[in-house]
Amino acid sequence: MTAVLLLLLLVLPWIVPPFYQTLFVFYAIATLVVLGLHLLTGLAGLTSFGQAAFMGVAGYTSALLALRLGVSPWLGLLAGLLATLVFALVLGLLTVRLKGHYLPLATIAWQVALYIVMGSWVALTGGRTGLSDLPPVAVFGFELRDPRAYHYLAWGLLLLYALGLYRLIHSRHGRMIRALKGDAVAAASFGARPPSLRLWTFVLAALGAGLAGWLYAHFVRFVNPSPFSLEASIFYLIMAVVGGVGSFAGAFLGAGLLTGLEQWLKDLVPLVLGKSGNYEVIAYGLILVAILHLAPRGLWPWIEARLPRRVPDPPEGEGLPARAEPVEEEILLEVEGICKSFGGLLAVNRLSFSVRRGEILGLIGPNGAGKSTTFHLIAGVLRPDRGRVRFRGQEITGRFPFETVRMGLVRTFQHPHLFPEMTVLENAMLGTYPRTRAPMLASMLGLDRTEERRAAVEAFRALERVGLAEKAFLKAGALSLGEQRKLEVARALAADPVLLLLDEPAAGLRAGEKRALAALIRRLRDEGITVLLVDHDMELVMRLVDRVVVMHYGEKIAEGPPEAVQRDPAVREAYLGGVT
C-alpha cells in the first residue's frame, strides 16, 4: 500500500492539470502544519491557535535574508528554522506549563501580536503589501519555478518530517507524550520530565510549521501577513480535528479534504446559486458540521474502526539488561519523623518506619489515617514539611518521581492510572522508560529500533508474569478492573523495581481477584522484589505481609508481625472500632 501511494505521488504531477498541481503543493504545506498539531494537540493534549505564527517567522526570515542580503533560499531555510526554534523555545518556556484554557489564550495572544508586527513594521516586512519577487528554490542549479517541479520538493520534505514524527510517536518518547495527555503524575512516576517533554513537543510542532512557512514563501515567491493570521491557525486546527487529531493518518486526510474543499466550494457554489458572494462559507460550515456529526473523533478513526485489524506477533528476543548493581542493603527504605500538613490539617505526624530487603511490609489504617499521604511523600509526589526519607542509604526527601524510579523505587496507584487508547503492551512498555536511553533525535532517525525491540520483549515478559500476555494487543480500556490492577503491576515490573510500592491494589476487587492478587504479590516477593503495601483491607493484609505498620490520625500506633498487631488493644480500638 505504501509503495502504491509513493508511486502515485511520483506520477501525479504529470497526469493532472496545473491547477491541481498547485493544489497538491498547498496540500503538502498544510499537512506539515497539521502533523505538528497531531503531535501537539492530539497526543500531548496542548491546544495551540498559533501555528501560523511559526510559519510567518520562518517565511519572513528567509524572505528578508534573500531580498536584503542575497542569501540562498537553502540558507534561508536553516535561518528560518533556527529563528522558529528560538521563538518556540522562548514562548514554550513561558506557556507550556499553563493549564486549562490559559495555553490556548496565550497562543492566540502571540499569534495576534505577531500578525500585527508583520503588518505594521513597514520598513522591515513591507506591511500589508508584503515582500515580493522572492528567489525560487534551486536544486543542483535547476530552479523550481513551476508547481510540477515544486511538488517533489514539498512532498519530499513532508515525507521526511512525517517519517521522523512517526518514528518518534512509536518510541519511548512518543509513549510518554501520550501518557502526559492523560496523566502527568503517572508519566513522571515512570521517568518522564513533564515540563521538558512538553517543551520539546511544542518545539517539534513549531518546526513543522516553520518548514511549511518556508515552502509557502518560496513557492508563491511572495509573503504578506494574510497567510499567517489567526484565521489561518484556526483553519489548520479544523483540518486536524476533521481528519482526527489523535491519528497520524488523519492529518493527511483532514489537510487534503479541507484544502480541496475550500477551493472547490469557491467554484461550485456560484454555479449552483447563480450569483457571487461568500456563500461558500455557509456551505463549508454545513459540511463540517455534517462530518463531525458523523465522526465526532474525526474521519480517520471512523474509517479505521471499519477496517480489518491485524494482530501483531508477540515480541521475541533479548530483553533489557537487568539492574547492574546488586541489592545488598539490609534496610532498603527508612522513613524518619516525616510530617505533612495541609492548612490546619495534620495529615502525617512524626511517622517513622523502615522496610527490609525481601519482605512485604503492610501500611494500614482506617480511612483518613494518612496512608495515601505517606505513600505520596515516599514516592516524591509530595514534599514533607519535616523529616527524612532514605532509599538504599541515599536521602530522597523531596526528590522528583522521575529521579527515584531510576533508583528502583517504583509505584502503582490507588486508582489505576492507565491509558485506555494505548494497548496493554504499550502501557506496560511505559515502565521501561527509565531503563532506556535513546534521545529524541535518535528516535526520529530510527536509531533506537534495537532498544525498542528489547523494551517490547521486557514488557511482554512482565505481562506474562502477571497473566496478561494473551491480551497484550488489546486496548487497555477493554480490561476488567482486576486485569487493570495486574497491568499496573506489570508496568511496574517492567521498570525493574528494587522496592515496589503498591497503593491499595485490592480496592474494588472481588474475593477471587483478591486471592489472585495476593498470590501474585507473594510470587514477586519470592523472586526477590521487596514490597511496601498500602491498603485498608485488613484481612488481606494480615494474611499476606511479614510485618505491619498501623496508622491512625497521621501517627503510627503499632508495628510488628501481623499476629501481634491484631492483638494490640490500640489497633483494635482505632481500626476495628473497639470490637474484641
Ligand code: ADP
Given for the second form:
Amino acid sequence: MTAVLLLLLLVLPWIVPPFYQTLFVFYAIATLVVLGLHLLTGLAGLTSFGQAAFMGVAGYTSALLALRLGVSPWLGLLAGLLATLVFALVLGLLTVRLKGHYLPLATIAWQVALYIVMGSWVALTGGRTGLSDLPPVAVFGFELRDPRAYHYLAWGLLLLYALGLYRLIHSRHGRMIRALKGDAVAAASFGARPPSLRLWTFVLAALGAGLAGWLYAHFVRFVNPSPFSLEASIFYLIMAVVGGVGSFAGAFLGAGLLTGLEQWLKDLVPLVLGKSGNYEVIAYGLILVAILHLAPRGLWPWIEARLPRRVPDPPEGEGLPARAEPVEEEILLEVEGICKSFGGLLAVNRLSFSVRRGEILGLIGPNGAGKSTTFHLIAGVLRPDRGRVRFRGQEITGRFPFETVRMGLVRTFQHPHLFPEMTVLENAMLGTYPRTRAPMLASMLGLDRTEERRAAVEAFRALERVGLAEKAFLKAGALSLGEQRKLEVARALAADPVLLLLDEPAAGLRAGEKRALAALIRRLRDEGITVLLVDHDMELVMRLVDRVVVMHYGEKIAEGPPEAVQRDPAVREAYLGGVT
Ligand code: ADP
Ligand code: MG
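Having seen the form predicted on its own, could you give me the form predicted in complex with the named molecule?
Whole complex next, starting from this chain.
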C-alpha cells in the first residue's frame, strides 16, 4: 500500500496538468504545517494559532538573506530553521507552562504581532508589497523553477519530516507526549518532565511550519505577509481538525482535502451558480459543517473505524536489563515526622514509620485519615511542610517523581490514571520510560529500535504477570475496572520497582477480583518486591500484610502485626467502631 502511494507520488507530476502540479506542491507545504499541529494539538493537547507566523519567520529569513546578501536558498533554509527554532524556544519557554487557554491566546498575540511587523517594517520587509524575485532553489546547479521539479523537493522534505515525526510519536517520547495531554501527573510519575516535553513538542511543530514557509517562499519566489496571517493559521487548524487532529494519516487527508477543496470551489461555484462572487466561502463553510457533523473526531478516525484492524504479534525476545546493583538496604523507606496541612486542616501530622525490605506493609485508616496524602508526600506529588522521607538511604523529601521512579519507587493511583486511547500494551510501556534512554533525536532517526523492542517485551511480560496479556492490543478504554487496576500494577511492574506503592488497589472490585488481586500482590512479594499497601478494606489488608500502620486524623495510632493491631482498643475505637 505504502509502495503504491509512493510510486504514485513519483509519477504524479507527469500525469496531471500543470494546475494540479502546483496544487500538489501547496498540498505538501500545508501538510508540513498540519503534521506539526497533529503532534502539538492532537497529541500534546496544546493549541497554536501561530503556525503561519513560524512559516513567515523562515520564509522571510531566507528571502532577506538571498536578496540582500546573495546567500543561497539552502543556507537560507538553515538560517530560516534556526530563526524558527530561536523564536519557538523563546515563545515556548514563556508559554508552555501556561495552562488552559493562555497558550492559544499567547500564540494569537504572537501571530498578530509578527504579521504587523511583516506588514509595517517596510524598509526591511517591503511591507504589503513584499519581496519579489527570490532565487529558485538549485540542486547540483539545476534550478527547480518548474512545479514538476519542485514537487520532488517539497514531497521529499515532507516525507523526511513525516518519517521523523512518525517515529517520534511511536517512541518512548511519543507515548509520554500522548500521556501528558490526558494526565500530566501520571506521566510525571513514570519519569517524564512535562514542561520540557511540551517545549520540544512546540519546537518540532514550529520547525515543520518553518520548513513549509521556506518551501513556500522559494516556490512562488515572492513573500508578502498574507500567507502568514492569522487566517492562514486558522485555516491550517481547520485542516487538522477535518482530517482528524489526533491521527497521523488525518493530517495528510485534511491538508489534501482542504487544499483541493478551496481551489475547486473557486472554479466550481461560479459555474453552478452562473455568477461569481464570494459564494465559495459559503459552500466551503457548509461542507465543513457537514464533515464535522458526520465525523466529529475528523475524517480519518471515521474511516479507520471502518477498516479491518490487524492485530500485531506479541513482542518476543530479550527484555530490558534488570536493575544493576542488588537492593541491599534492610530499611527501604523511612518516613520521619512528616506533616502536611491544607489551609487549616492538618491532613498528616508528625507521621513516622518505615518499610523493611521484602515485607508487605499496610497503611490503613478510615476515609479522610490522610492515607492518600501520605502517599503523595512519599511519591513526590506533594511536598511535606515538615519532616523527611528517605528511600534506600537517600533523602528524597520533595524530590520530583521522575527522579525517585528511577530509584525504584513506583506507584499506582487510587483512581486508575490510564490512557483510554492507547492500547493496553502502550499503557504498560509507559512504565518502561525510566528504564530506557534514547533521546528524542535518536528516536526520530530510528536508532531506538532495539530498546523499543525490549521495552515492548518487558511491558508484555508485566501484562503476563498480572494476567492481561491476551488484552495487550485492545484500547485501555475497553477494560473493566478490575482489569484497569491490573493494568495499573502492570505499568508499575514494567518500571522494575523496588518498592511498590499501591493506593487502594481493591476499591470497587468484586470479591473474586479482590482475591485474585491479593494473590497477585503476595506473588510479587515472593518475587522480591516490597509493597506499601494503602487501603481501608480491613479484610483484604489483614489477610495480606505482614505489618500494619493505622492512621486516624492524620496521626499514627497503632503499628504492628495484623492480629495485635486488630485487638488494639484505640484502633477498634477509631477505626472499627461498632463493627466488631
Ligand atoms: P484518605 O486517603 O485517608 O481517605 P486523604 O489523604 O485523601 O485521606 O485526605 C485527608 C484529609 O485531607 C481529608 O480531610 C481531605 O479532605 C483533605 N485533603 C486531601 N487532599 C486535599 C487537598 N488537595 N486540598 C484540601 N484538602 C485535602
Ligand atoms: Mg485515599
